[in-house]
Structures are given as C-alpha cells and as structure tokens.
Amino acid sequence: MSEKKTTNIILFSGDYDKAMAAYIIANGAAAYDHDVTIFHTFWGLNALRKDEQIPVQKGFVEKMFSRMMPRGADKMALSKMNFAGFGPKMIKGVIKKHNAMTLPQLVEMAQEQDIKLVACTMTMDLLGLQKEELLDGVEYAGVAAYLADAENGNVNLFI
C-alpha cells in the first residue's frame, strides 16, 4: 500500500485570479486523494480575511494595512486588467454566467475537504493580523512547518 500522495502551495499573491487557481488546484488535488496544504503568506493572507471588520486592538502601521488590504476573497483585485475595480466585476460576471464558483466558495470548499489553510505567523505579525480577523478553522504556523510538509511532497507551488 502506497503512501497518500501530498500537494503543497504557498500563496503569497493576494490577486482574485491567482487565488482562484491555487484552490482549484488544490480542490482538484484533493479530490484525486492528495493530503493538501496552502500556505498563506504575505498578500495571500487576504483570501483568509473575514469579510467583516473585527474590532482588535492595533498600532498605526497595523491600521494602515489593515485599511489597504482587501477584507476578504471576494475584494481581492485581479492581476491584470483590474480597471480601478471595474476587472474583477467583469471577472464575477463570467464566473456566474458559466455557473463556475467564486473564490469564497472554493474557499470554503477547501475546508469542506479538509485541505489545509495554514496562515504564515511571521507575515501576520509584520502586517498586524490578528487570528480573530481570519477564518474559522485556519491553522497558524510559520515557515519551518510548511518546509516540513514540503519536504516530501509530491507537488509543491508557489503562486
């Protein structure tokens, strides 16, 4: 008997497209039986974002990030042709017209497989993320554990 294959992604883009192809990927990786984790770092911590403002103690620098970054998947802005906004609406408008799901949803269907969201504690310290502000169910580790995961991996992305 074989071991179970594993995929293993850092998500270090915050763009609504580059988002969306790393939980695809790993929702397909999952579904062919693969133990899968996304490590989120730097501006892929946005996809984990609750969509709501959580009232959490923070310095200036921390409120000033807080205030750039987008508040969740579905505010993230796509990497080519955003159009100051106008982009990822058109983007959203092709997903529903072809019945295809939305980041959130990949999202949440990622935890519904039990692919591993794992937040980078190093990034969450520098941009003042606090584990109240991300979603339920995500674990929190740093950049030792995601090379151990690595390490044997069969697939490992950077995105």
The other form holds:
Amino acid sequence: MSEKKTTNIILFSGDYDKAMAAYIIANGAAAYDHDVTIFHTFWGLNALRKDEQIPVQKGFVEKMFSRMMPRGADKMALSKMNFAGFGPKMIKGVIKKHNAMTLPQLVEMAQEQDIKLVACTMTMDLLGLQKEELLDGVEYAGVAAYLADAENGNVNLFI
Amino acid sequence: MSEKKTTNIILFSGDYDKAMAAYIIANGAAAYDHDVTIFHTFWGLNALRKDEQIPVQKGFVEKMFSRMMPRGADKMALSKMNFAGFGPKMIKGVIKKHNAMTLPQLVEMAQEQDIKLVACTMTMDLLGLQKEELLDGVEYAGVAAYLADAENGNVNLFI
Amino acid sequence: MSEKKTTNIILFSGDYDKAMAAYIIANGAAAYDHDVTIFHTFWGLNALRKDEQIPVQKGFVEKMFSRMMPRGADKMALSKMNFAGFGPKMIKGVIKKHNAMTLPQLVEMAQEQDIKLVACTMTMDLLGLQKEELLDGVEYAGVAAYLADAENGNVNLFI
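Next, give the form predicted in complex with a further copy of the same chain, keeping in mind that what was shown is the form predicted alone.
Below: every chain and molecule of the assembly, starting with the one above.
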C-alpha cells in the first residue's frame, strides 16, 4: 500500500453544477498530490460522452436514453434554476467573467493530471452507452473495483 | 474493534435510481466482506415501506405525507427523466433485459447478506411513519448510532 | 495531529431538508466530541445568508442570482414535494409539533457548539455573494483548505 493519500469520488449526478463540484475537488486533490479516481455511474456517465454523435447499434429504449441524455459535459443542465437552459448560460457567463474553468476544461485538466476517470460498466449497459461514445482514456470497471480503491481511501464522496 | 472493513451509507434520497446505487454499493461491499449499514433518513425511509396499506392512527399532516410518499421501493420515482412515471418503466425494462436486479430485489438481497438496515427514528417521527409500516427486520436508531458506526468506517457515503 | 475524531461535511445543496440533515449530523458529531466543519459551496451558501437585504454593489447577472436564490436558511425549499412552498410549511409544522429544531435553530446551535462554518470563496465569486451578506462568524476558504481537513477526517460527506 502506498503512502499517498487517495480521493475517490462517485459521480452519480448528471447536473452541470454537481459535476463541476466533483471535478474541482478532484483537480484540487490531484494538485495536493492525492491519487484521485472519479467513478462515473448513472447520469454522471454523461460527463464522459463525446459531443459528436457516434454511429452505434442500439435497441429502442437505449436509443431513447441516448437522445434524451446530454451528449457531453458542456450540454449538462443545472440542478437548480435551470430555467430551460438559461441557468447554465448564466453560470457559463460568470465562469468566463471570473476566469474560472468550464466543466469541459475541468475534465481536460483532470486527464492532464492523470486522474483516473472510470465508467461504470453495469450502468453503461443499463443506459445503452457504448465505449465508442465515451472520451478516449476512460477506464471501464464495476463496483468491486470502486470498493477496492475506496476501502483504503482518505476522502470518499458520493456526488 | 474488529479488523473487518466497514461501509456506512446514509440513504436520504427517495429516488429509485439513487436508492439502486446505494443498494448496489452496499451489496457489493457485503460480498467484499465489509460490515455494511444503510441508515435510512427522510425520503430514503420510503425504500423500507411495505407495499400494502397498514392501518395506523395518524394526524392530518402525517396522513398527507403518507399518501403523497411512495409506498415501498418499487414505487419510487427517478431523480432524472421521470416523465410522470414513464422513466421508471424504462429503467425497469432495461433492468429486466440485462438481467440486472430491481430495487426490491436489491433490498431483499441486502437482508439476506445481513446488511444492517436502519430507520432514522427522528425523521420517522417528522414524516409520521410508524414501525408497523416498515419491513420486518429493520432496526431503529438515531444520529448517535450512525456516528458511532461511521467514525471508524472505511467507506462513508451520503446518497 | 490531534487524537480528536473529525467530521467534514460539504454542503452543496440549497434544499431545506438536505441542509437540515447536514446540520443534524454536524450537531450530533459535535455533541459526540468531534471537530466538525461544514464547507458551504454553490447553493449551500444560501444557508449562511442573512435574511435582510444587504446593500452591496453587484453586476447584472450577480444581481439576478441574488434575487432568485433564497435569502437565508428559513427560505430554502424542499428537495421533494415542495409544492410551491407548501411542503416547507408542512415540514415546519411537524418540526414544531414534535419539538424538533428548525434549520435556523440548527445553524445557531452549530455556532454555539463551535462548528466551523466555512463559505467557499470561489463559488461566492461565481454567484456574486459578498461577505457582508453572510452571517457573522463564518470563515472563508477554498478547496485546498477543505482537503487539508478532509484527508485526515473520519466522517466525510457530500450533501
């Protein structure tokens, strides 16, 4: 077991603001020299979707999920005050004004900092998401892999 | 203090998908030989309700809460894309298709694996839920009992 | 490093019921002799707002956020069954009936128990909240300070 501290975040939420919080904590922990993993499950998987449409074979219900869910971090909605998409524009406006980072920039920074981005294979199955639709460099695993990391973790969060 | 690792989950949410995530992690941790506790509070208590109506005496507001809240795991709504109940049908459809487990099956599995299912007595009072309305085998405790478990816990999550 | 156990809660949510849960756990942990910190970020900052209007200079978008967000703990909405403000009235009714504590009372108790209430400066900037608008005695810090506390924490929760 290494002496490095570890941070393990489960990102369940598909909200822009919650995913921002997850990635800000993760990037902070990596800068703080933690080993960091973000385990994306359910709606959190959308943060890892490529923003273009990828031609893959899907069943009917899986196709419906794919269409209704946001394609990539930039298209996610706010948990509060979404106002049919106006809220995210306000947030992105203030992010720009204050020189803060957008969610896609935070995801890119996480990859540059070697944060382990994991996609939960079981929920990918349920929602009909395929590896071709997710960002390059993502790892694929299940709840056992998460627990193996988290049981020795210092900061474990469910977001 | 035993050498066994422990997982302590607070289930606050009354959403079908979030409760599924909680029970999947809990069952995984139990299979991984952790001592596992799920502490149900606020809307998370609904996952423990029996699905039939139980005749108990209640005040007016408590009766309203009881009627408006889902009676049992099977009737809970999705946190996203609920679409007036169509979302849960889609999820249950894909669960069946992929031979995954429904939430009531996950709760049953948790009981078979001796996961400690705790109902928060303080919020039961607030929402007017009585022991007769909850599943057999549930334990009753407050925040002090949760903290006694969690302060030595390995994986602590709020869902 | 002290031998005292520590509880570190990130309060991201602006929901009355979730903030209640956070403050109940925090007050319980303080009574249990933990060092307790609540780190308020995003909508969770609203729990720390003073309930009167404070005259401060703001940009247009920041003014909109200020107006749309609840001014203080008492005005926050429920995560479920809010029913245009009727849900919180029901909850406050049952809180009174059962001699439980309201959210503003829980915040006050936290201050009396020396729970460290921290406001996240980065999200204050984003939402245009200024120190004059928040309760006296609040501390101001960023994600690095949170991680320094949490990496040695016993109970770390994201709410």
